[in-house]
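We begin with a single chain expressed as C-alpha cells, specifically the form predicted alone.
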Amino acid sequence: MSKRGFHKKPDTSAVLDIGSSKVVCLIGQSDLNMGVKLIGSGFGVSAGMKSGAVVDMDAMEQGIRTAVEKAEREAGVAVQSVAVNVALRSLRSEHLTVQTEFASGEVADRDLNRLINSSLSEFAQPEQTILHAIPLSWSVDGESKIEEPRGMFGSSLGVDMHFVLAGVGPLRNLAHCIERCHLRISSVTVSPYAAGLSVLTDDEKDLGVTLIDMGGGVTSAAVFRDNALVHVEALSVGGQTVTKDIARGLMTPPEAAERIKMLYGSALHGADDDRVSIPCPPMGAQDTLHHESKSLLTDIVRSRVEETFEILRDRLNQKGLEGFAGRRIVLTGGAAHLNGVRELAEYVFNKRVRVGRPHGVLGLKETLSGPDFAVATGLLKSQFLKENDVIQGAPDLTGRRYLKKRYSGGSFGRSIQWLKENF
C-alpha cells in the first residue's frame, strides 16, 4: 500500500499506555519539520490491572484520571480522546490469502476495498475483535509480492492479510473504564507493535527482527519483516510474576520483593553471589528480619525469565518463524532493565540481542527514554505515522461491523496456509 511517513492527522493527540504496574499518558503535536513533539506527560498507579485485563474498575479509573490530569496540566490542553495499547494473553495472529477474478481491466481502489472487506468478514465474530488487519503483499494475475497494485492491468487480484485478534470481553471492560473517565478511544494498538514503532530501525523491520515487550503482567512479542508486522505472541507472565516468585522464594512481602528485585535482581550469576547477603523483611509481625544469599535470588529470577524466553522461542519455532524473523532480538518493557536479561536472551534464542530505547520524539525527557516507555512513545508516534493497517479508529466490540462486507461478485477463494507457504 502507501509508503510510511508522517502525514496530517489531528495536530494534537493523546495516548494511554495502560500496564499492570503504571499508567502513562503522553500528549504530542505534529511538527512538519521534526515529526512528533512531546508537550505533556503524566503518570498514575495501575492498581486495577492484571495480565492486561481490568480487575478493579475503580482503582483503574483513578490511575487513568491521575495520569491524564497531570499530562493535561503540563500540555495546557484538554484531552477528549486517547489512543490506547492492548496486551492481553488472548492476542493471536491469523493469516489469510484472498483471491478473486474479475473482468480484465485496471485495478482500482474499489477492487482492493472489496477484497479487504471480504477478508475482514472471515474473522468477524461476537467473541473476538480485530485489532489490526495488515495487507502484507498483493498479487495480480499470479505475479506476487506486489506492494502497490493500483493502476496495474489483470483479471485476477489477491492479497495476503495479517490479522491480530483478541478476546472481546477484556476490551469491553477497558473501554468502559476509559469512558468512565469521560474519554473515548480513538484507536487501539497491541503493545509489542507500538513498542516496535518506538525503538526499531527501518533496517531491522525490513530484514527481520523480533521485539519482546517484557511488561508487568504480560510478555508479548512482535515479528517484523519487509517493513510489516507479520506475527504476534503473548504470555500471561511478566515482571510481576518474577516479583511473586521472589516473595515466595525469600519469604518476604511482595512490596519488599519488588525492592529487592530492583536493587539486587539479576538473571546471571556473579562471582560473589554466595558471599552477598540480602536483607529480607519479615512476612508477619511475629517474624524477624532474615537474610538470604544473592545466589538464591539469582536462581529465582533466572528460572522465570529463562522459562519465559523458552516458551516464546518454542512458539515462534512452531510457527516456522525462526529463520523468517531474522537474527536479531530487541527487548523493551520494565523487565528489560534487569541485569543479565539481554545476555540470557542471547543464550536462549541464539541471536543478537539489544535493549531498545525510544527515539524519534522531540522533547522526550530522560525519564521517558528507557525501555519501559517504549509502548507509550510508540503509541504517540503511531498517531502521526501513516501505516498500512486497515483498521482505523476504535475497535469493533460487537463482532458485527464486518459481517456484511463479504464479497458478492465474481469467483472468490481464500486460504489460511500463508504461513506455511511463505515461511
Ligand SMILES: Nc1ncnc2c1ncn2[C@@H]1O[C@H](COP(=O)(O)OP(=O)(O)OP(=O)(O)O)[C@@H](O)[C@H]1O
Contents of the next structure:
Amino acid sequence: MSKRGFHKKPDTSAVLDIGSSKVVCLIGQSDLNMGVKLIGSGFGVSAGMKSGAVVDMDAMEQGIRTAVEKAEREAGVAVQSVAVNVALRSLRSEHLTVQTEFASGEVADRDLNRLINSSLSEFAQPEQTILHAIPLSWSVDGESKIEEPRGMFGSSLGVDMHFVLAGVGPLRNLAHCIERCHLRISSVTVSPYAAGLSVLTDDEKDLGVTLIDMGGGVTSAAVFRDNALVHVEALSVGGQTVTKDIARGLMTPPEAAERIKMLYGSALHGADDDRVSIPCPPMGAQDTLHHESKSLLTDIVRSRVEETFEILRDRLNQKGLEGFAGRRIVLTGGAAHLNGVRELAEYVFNKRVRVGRPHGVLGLKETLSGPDFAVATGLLKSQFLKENDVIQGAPDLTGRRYLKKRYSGGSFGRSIQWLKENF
Ligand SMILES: Nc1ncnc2c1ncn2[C@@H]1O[C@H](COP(=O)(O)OP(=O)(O)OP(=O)(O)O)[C@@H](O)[C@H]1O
Ligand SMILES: [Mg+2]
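Return the form predicted together with the ligand of this protein as a structure block, the form predicted alone having already been given.
Shown next: the complete complex, the earlier chain at its head.
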C-alpha cells in the first residue's frame, strides 16, 4: 500500500490482528528508553472470517485495506510488510526431545544449531507448518534442565522442543488475502501467545499461567512456564457463538441479540434476574416485540461460556498441565468484557483469574487499552522483543517436507543469531 509522499521511518513495524469480528492494524516505532511507541492505528470490520479462517476473500481484503490505510495515514508511513496472528482450530502443540553425540569437548553454537535443525527436520509433516519452535531446556551428558549449555564439557547434547503446528490450508488463504492488499507477511504468531506478550507479567510467565483469549469466533489458550510458551489450545467457539445462542433462545435477530448481550448479558445470575424483563425485537415483519426474563438470558450465556471453559480445562488436564500451568489464569479478548466471565472462570478452573489489559506500549490510546487489543499490542511488542522462538520470518506454506532445506545454509545463521541473543 505504498503511497507517494509517505516515507519510511527507521525501526518501524506494522502488525495486523485479523480477528473474526475486527481487523486492527498498529504501527510502532522502537523507542530507545521505553521499548515500543505506537505511532498509528486503524480498524476495519472483519466480515470475511469465521472461527479464525477466511471464508470471504473480498470482504476480508476490504477490512484489511481499511485498517492498514487508516494506520498508515496516522503514522505517516507506508506499510510494506505486516506481522500477523492466527488462531485456528487446527493449532496443535507437540513436544519432542532430541539428542546428538559429538566428539567430547566444549559445547559450541554449531552443536546447538545442528540439534535444533535436526529436531525441525524430524518434525516436518506434510500439509502442516511449524509456527513456533521453542527450545524449553537443554541437557548435557544426561544432566537435564540446563539453561546455557555452551561452554559446558560433554559428548552428548539434548534439547526439549515445543512446536506449535497448524494446517497450511487456512494459512494459505490468509496469506493470499494479505498479498491481495500488496502486503508481505513478516511473521505469524498464534493469538494467545501474542496476547500473553502484551498482558502477562514476567513473574506470571515464570511461575506458570494460562492465558485465555476469548475472541468473537475463537477461544484460544496459551500456557507459559519458566518464561516460555509450553502449550496452546484453540476452540472454534467465542462471543459470536454466545450471540447466536441468544438469538436462538430469545427468538430475536442476531443484531438485536448482540445488543442485548452488551446491555444485559452476564455469565452469573444476579438478584434482579427475575424482575428484569428484556425487550426482544421480532425475527420477521409478522411478529411483534416480546419480552423474556433476564434469568433466561443469563442461563443461555452461562451455559455456553461454562461449557467452553470446561472443554479447555479438560483438554489442559488431559495433557497433564493442571498443576504445571500454575495457579493463575488471565483472560483477554472482547468476550472477556462480558459480566461474570472472570468469576465463572474462577469457579470452573479453581484458579485465580484476572482480566488482562495491554501494557508496555507507549502512546496507547484509551480505545486500545481493553482486553480486546491484547493480541494486536502483543504482536507489536513481539516485533521489538527478543523471543526464544527459532522460527523467524514467515512460515513455509508449501506444505512439503521442507525444513531440512530451509534450516540449513542461510537460515542456519539466523538460528545462531537467536542463540547468541538468548543465551
Ligand atoms: N462489552 C462487551 N460485552 C460483551 N461482549 C463483548 C463486549 N465487547 C465485545 N464483546 C464481544 O467480543 C467479541 C469480539 O472479541 P474480539 O474483538 O476479541 O474478537 P476478534 O479478535 O475479532 O475475533 P477472534 O479472535 O475470535 O478471531 C464479540 O463476540 C463481541 O460480542
Ligand atoms: Mg482475536
